[in-house]
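Here you get one chain, nothing else, as structure tokens; it is the form predicted alone.
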Amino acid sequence: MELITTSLLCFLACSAFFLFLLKPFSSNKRANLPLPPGSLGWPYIGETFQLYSQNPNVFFASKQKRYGSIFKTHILGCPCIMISSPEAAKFVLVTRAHLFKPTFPASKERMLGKQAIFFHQGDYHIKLRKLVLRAFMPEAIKNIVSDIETIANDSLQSWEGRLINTFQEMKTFTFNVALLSIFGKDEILYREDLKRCYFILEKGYNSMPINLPGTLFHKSMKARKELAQILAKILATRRQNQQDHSDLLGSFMGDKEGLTDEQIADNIIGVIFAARDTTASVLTWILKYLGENPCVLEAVTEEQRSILRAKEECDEENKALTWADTKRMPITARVIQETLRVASILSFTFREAVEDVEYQGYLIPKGWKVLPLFRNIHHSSDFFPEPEKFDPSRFMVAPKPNTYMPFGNGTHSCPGNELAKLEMLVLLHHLTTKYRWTVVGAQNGIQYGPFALPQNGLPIRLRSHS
């Protein structure tokens, strides 16, 4: 049985792939151009694990070395075409971004939904993302400074004393922040559902999409499923409570807006799946920088403590951070910048071509994907003088236009990157004013598979300064 299922497999495979290769471009003057020069791999899986199973530095390094800054590959079922210039990202992202439409491998888009802001353009994507901005604009998000506090003083007082895996407890912190976001002071009530579903749905979000019984593709969809009959159940309370709520989810709801309950479900998957993996590999390597550079750490430390003192001077009763403190913040904050680029938690974005275009004499078909590489832009030196050094006062002068985007570019870029930027500054302020971090086991290694991760996710042990 096991061989006649890995056989219908392989032919499924092969046909696709020959499918795509007998597909023909669009019969304008446009088709006659060459597509870029690279390799597509292996039928169906094309160079996937490739990309996904070592340092992507090095994939990308060794394309652009042999074939220039835009080059073709095929990743996660989709035939590609990798750019990595300034230039050629603010062609796609900005200038020339109608034609580019966001979107994602079938297996994701599969997984967050079709009516997520992710992969929708025109009317519908600036209403979407009116709605996401008002809930995660300053002067909305200022409102919660003192409820993320209270989630990361939790969340360090659970670690203290223990061995823990890093990148895994960030993953629960922001995941909390995500659903405070969304749900506001209901999300306790529906934590826990909404955690086991949501984190056997992301195991597949890099899986192919082979909805066969025992894959890890079916067993999300299941899970997916399941995640949108605990959001239908969540809509239906508040409509029977008809209370008004300022967080994402009752920025949603509103009256005015007609979104449906599908559409409401799949962009609430599609906003925590944005909100949680990324910032938590950031706070993941943050540590690691800051115990590789005492000087750095003694620095922001110093700076989180200048904040208590001008309470204690003031003689203010609540020390809790606010908004304002947070503003006050600028070592720790080039701190969080640099980080972003060092680690490029997003090695590049999605794009679909909408129409056949021409772009420096090839064709990048119709259909096809597009990815700006944001790692190669990032690690050029070009543009960022030793680029494999962490030096976080490099930001005291801002990056070159198109030259730094760790949130993107252009219309699509991320509209939660206020609020990521937040938890991570209250996070790192009760980090440093109250604890020391030590690092366990190896400390130079680096794990991939989709991000680039410290090793075993940075296993630490945390201890009060008292």
Ligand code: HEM
Second form
Amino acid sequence: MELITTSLLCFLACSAFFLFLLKPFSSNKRANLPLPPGSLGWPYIGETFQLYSQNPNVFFASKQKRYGSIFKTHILGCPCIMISSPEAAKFVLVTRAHLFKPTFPASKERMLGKQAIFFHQGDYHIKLRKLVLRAFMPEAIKNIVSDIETIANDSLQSWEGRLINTFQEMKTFTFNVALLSIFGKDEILYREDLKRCYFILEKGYNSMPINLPGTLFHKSMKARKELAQILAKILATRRQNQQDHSDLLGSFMGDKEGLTDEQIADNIIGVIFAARDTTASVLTWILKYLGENPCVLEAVTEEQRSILRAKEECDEENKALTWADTKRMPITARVIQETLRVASILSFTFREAVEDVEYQGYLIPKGWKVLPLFRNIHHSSDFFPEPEKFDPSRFMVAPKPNTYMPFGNGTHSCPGNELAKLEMLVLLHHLTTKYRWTVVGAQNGIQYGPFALPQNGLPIRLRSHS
Ligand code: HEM
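The form predicted in complex with the named molecule, contrasted with the form predicted alone above:
And the full complex, kicking off with our chain again.
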């Protein structure tokens, strides 16, 4: 017994000694690694002006051409490493995701709410993701296809004959669908109040975080408080009625471990934020690309008319679109896929290294921001021949792994992607079978706000088309 104890102690002592030797050696070894190539620009300002004085994608593409698929820079006061190969994106977002935490400006965190899903890693994040995915998986959203259809038809009818700003109108459509997915049919009761507060809140997203009366930020914070009060009222009514709901609020309230009211409010505001402008921007780009590619528009229209014809021929009285119908739209689905690639509205995302990390012989220092550049990967001719060409047929063959990430990848990838695709298909069904549109004015420019958008939000005039 004594021998075993002595041997064990000896073993532990030796192991501790080796670990002692090894630990500083391994971190020193990392610290001695070179940083990726690139320039950090001017002290503090870094290369912020170079990034923002031109189309940011030109900045990323020219850096990649000069330094390769991993390079360093310094923007908005932060040292950054930008990566633009599928392997590096997979390393940061999937296989070593635990070494790279999500990071956002403090003002965004205050406005959306600290407890929103985007800002977390670990157990709390896993729990939230499970609840969000439960509400947005195909099984759950199958039941709201006809309600989305009603919202789409109402929107299209309200645009007819008018000169509209496509992006602004699409925002109203995607906002109403987001509310439907969160509050179910109750949404109509709260739509106007929620809309009023949310519109004030969003004006502050990119403002200076100065919380003094009169500032945009202050107004936003006030609107945020009011939003939380409206949500508290909705929660109280639901608790009183004790009914089960399959929407997002139902999923949050039905969790046995329970979310606090504050956690629910932060995540509902967060989901509206994630769902609205993203989907509205993609829809705006779809209208632009369809307008520029009449043969593609014709093919989509024909596909959608064939669905209408099949419904007319069938005996069922209810002619509303179904989930199954939306699975019979491969051409339209490819138009959506190709638009997500060409427009790449989220050109990149942000992470922060939680410790010194080695990647391909380079050091990614702890605390540095790491930006996987989705757009560069989507626009690489290695993976997408003639990358600037809008060609939905390229998706008849599945893209290579990790080369197509419009909804991100890994632990924080988009849980709303099925809903986003569904609402776009439903809107396109009614748009192409009943209407035609003309773009007003020459619209070749792109604006960033913060997503890439056709200039002036793509003003169009819509008319009915039999
Ligand atoms: C075409 C429209 C959309 C696009 C292109 C898009 C894209 C993305 C991307 C790239 C991410 C990952 C960001 C990262 O890794 O840092 C993300 C996350 C997220 N998206 Fe979407 N999204 C869209 C629509 C939606 C919709 C409709 C919803 C909700 C109904 C939604 C909810 C979310 C949420 C909650 C997250 C955070 C997930 C997490 O942190 O675990 N998105 N989205």
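Under this definition, the rigid core comprises the largest set of C-alpha atoms superposing within 1.5 Å between the forms. Positions refer to the first chain, counted from 1. As the structure is a computational prediction, the values presented were derived from the model and not from experiment.
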Worksheet item: Once you line up the core, how about L216: does its CA shift reach 2 Å between the two forms?
Response: yes
Discussion item. Superposing on the rigid core, I want to see if K369 changes position between the two forms - specifically a Cα shift of 2 Å or more.
Written reply: yes
Discussion item. Rigid core aligned, does the Cα position of L346 differ by 2 Å or more between the two forms?
Written reply: no
